[in-house]
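Only one chain is shown below, in structure tokens, and it's the form predicted alone.
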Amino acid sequence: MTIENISQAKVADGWHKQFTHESDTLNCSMRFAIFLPPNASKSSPVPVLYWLSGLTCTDENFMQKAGAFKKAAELGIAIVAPDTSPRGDDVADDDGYDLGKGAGFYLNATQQPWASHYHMYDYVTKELPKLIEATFPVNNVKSISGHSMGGHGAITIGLKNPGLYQSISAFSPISHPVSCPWGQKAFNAYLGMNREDWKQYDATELLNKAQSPLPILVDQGEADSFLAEQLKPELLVAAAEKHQSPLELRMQPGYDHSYFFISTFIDEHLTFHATHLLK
């Protein structure tokens, strides 16, 4: 597969990076991020952490905003961020922020006309870390996390993955997306009106089934203006309960959605994956 790096810079004596490749799972051409440690060489590949971003963001957002590099070098941990949707001018999209383009929510969908690029759970689980791991000198051990829409595609995707991560984290995420707004739509768009269908893309009902077999660490804002209507993260504790599930929650007084939030935190949520990825 043949990737162009648009844009590059040293930091924290590693390496930011961007990339655009055309992608056979999403029909389009797509780019992302990766920060590779200082110690990343072929001859010691360093493991990854794939970070989902939010509503209307794209692989700048945590790149830019989190500070999350300083932390990563010295942990000798790559990041990876894909871009949040499929993009192009023949990609469907939505008047609304919280459907299309910028709002893919890491499923896969079956609805037309999202069905023919929305594909972005297969692109995060098969797709890109196949190319990541063909292209850059880091190994097949990772972990996942990720803030609001993100969050939820890092918990779901770590539930219904166990063998392919060895941790997850989320900020703010969107806890239950079947009784969100948020969810509703973007569920009723891309899967149709079944809700049934729409349970194997929430983290909750994921966790109502079943244990989760991965340790989980999630970090909520207690000032987060979308905390009531669109996150509940009191329903993804109460499920994590149910089968006795490794989930940690810690409500942040005084913090809100924003990248500031992220930005305090970041270290802690690196040092966790760490502990897993370099075990």
Contents of the next structure:
There are 2 protein chains.
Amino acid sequence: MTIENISQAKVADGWHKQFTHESDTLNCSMRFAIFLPPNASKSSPVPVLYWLSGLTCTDENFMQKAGAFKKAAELGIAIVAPDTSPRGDDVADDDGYDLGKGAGFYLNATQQPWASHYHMYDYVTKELPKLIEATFPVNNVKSISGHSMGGHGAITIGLKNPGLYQSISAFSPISHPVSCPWGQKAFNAYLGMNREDWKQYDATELLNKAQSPLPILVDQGEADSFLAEQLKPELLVAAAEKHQSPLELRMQPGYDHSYFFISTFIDEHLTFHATHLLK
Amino acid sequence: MTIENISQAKVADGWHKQFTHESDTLNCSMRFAIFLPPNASKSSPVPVLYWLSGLTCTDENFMQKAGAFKKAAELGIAIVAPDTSPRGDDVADDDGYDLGKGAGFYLNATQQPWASHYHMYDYVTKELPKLIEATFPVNNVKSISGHSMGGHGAITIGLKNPGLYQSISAFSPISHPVSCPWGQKAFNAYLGMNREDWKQYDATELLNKAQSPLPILVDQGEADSFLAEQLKPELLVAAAEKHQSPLELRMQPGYDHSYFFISTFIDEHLTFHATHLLK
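Could you give the coordinates for the form predicted in complex with another copy of the chain, as opposed to the form predicted alone above?
After this comes the whole thing, all chains and molecules, with the earlier chain placed first.
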């Protein structure tokens, strides 16, 4: 596992750094970013919040726009932001912004041409944390969060791997991809036509089956133009209530789908995760 | 003066909005952004911090990356970010990133082809504040700040218009454009070959002539790759000392020229301006 440091900038008394590495899981070169708080050291490793971004994003959107570093520095939490899909000339793509590059949906594709590279689920849950924990002054205590497609990723990955993570949060998650245009297009392409295969990557379906083993915090803007057609958090809440899962949905009046919304509430998400990461 | 609202997003309980308008001063259509804190109302207008961005920027860089809104909302300060040059197909440009569009240098050009549109000095000091104060729930109390080329703009504009502004701050300003490559290229093109004409837009030259009538706060990263060749804040300090001008330069170890640096210290700049805007 060789990784290359391609940028670094001091911020909030800590460091933002970008790295590239050859991913065995994705079969291509990948870039990720990490924020290391000022107190992180080999003798005092810190926990990590993994942030999964939404459609069209890279590792940069959250790191440049969320304004998360002051609070993360204060709490002593590292943040890792992977890319949102495999990348490179050899990687299959689609003309739409919602399929292919920038739209990996945090699953393991089974259908060609996607199955050769699109294994973001394994990348985020296995290869990336192994690399992070071998390379940086962090411990193995992790939580997971994300936005939109990445909110879907955070909730499904957290629910399926309760031993790996301490807590889950999401902004404007695609809550029931099986029943919305973004999810149906992606799952049909990546997973094939059998809808039963889709349910393993659907947050609402997972909560319909069993109680969440982890606490979940969700923020959703009421002025989000994708709310009714693509996001459907009310289905997530109904599923959570079925087995008394510890999920809190906060509807935020006036806020939209943008990073302006995320930047307003990210400190509260970091504080939420800190209570579980640092206990 | 008709202006058109082209975007709005709630953030930090206030609003970020973008507008376009036809500028008589620049003879083209311009875009600007404003952040309005939650307490701004017609019956309780708020003061305004004008933010001038650096080379290649638009109104968006600061608004998306600086993370300034929580503090501005708490203090009750509006922020206005103009573009960095005139825009449009009719506007003269240059192949370099440091001349023409995105590089207006906050001066009034006297040389063609630039003199037809490049009057950012008049735009920022006259037309834009008039438009802002006629349109939004703000009062006429103003301060000015900026980054790099915009730091140069903030200091020179503040020094030349002490009746208009309460305080000045800058991140990594081009402190002595007359003596650095960025400044020499731009001033030669916009103002012609007579170097005496350049001095009216040079922060160090202005401080060499007279005491600053306004307090000035400057932050400069020590790891800024432009520090020695382009920025030269030590010349600004020497000039300030000549007439006991109230200028504080803070050298910040490890920080570079990026918005990661700005986001780290913007709250302190807002607090500095608040002591002068809200007194």
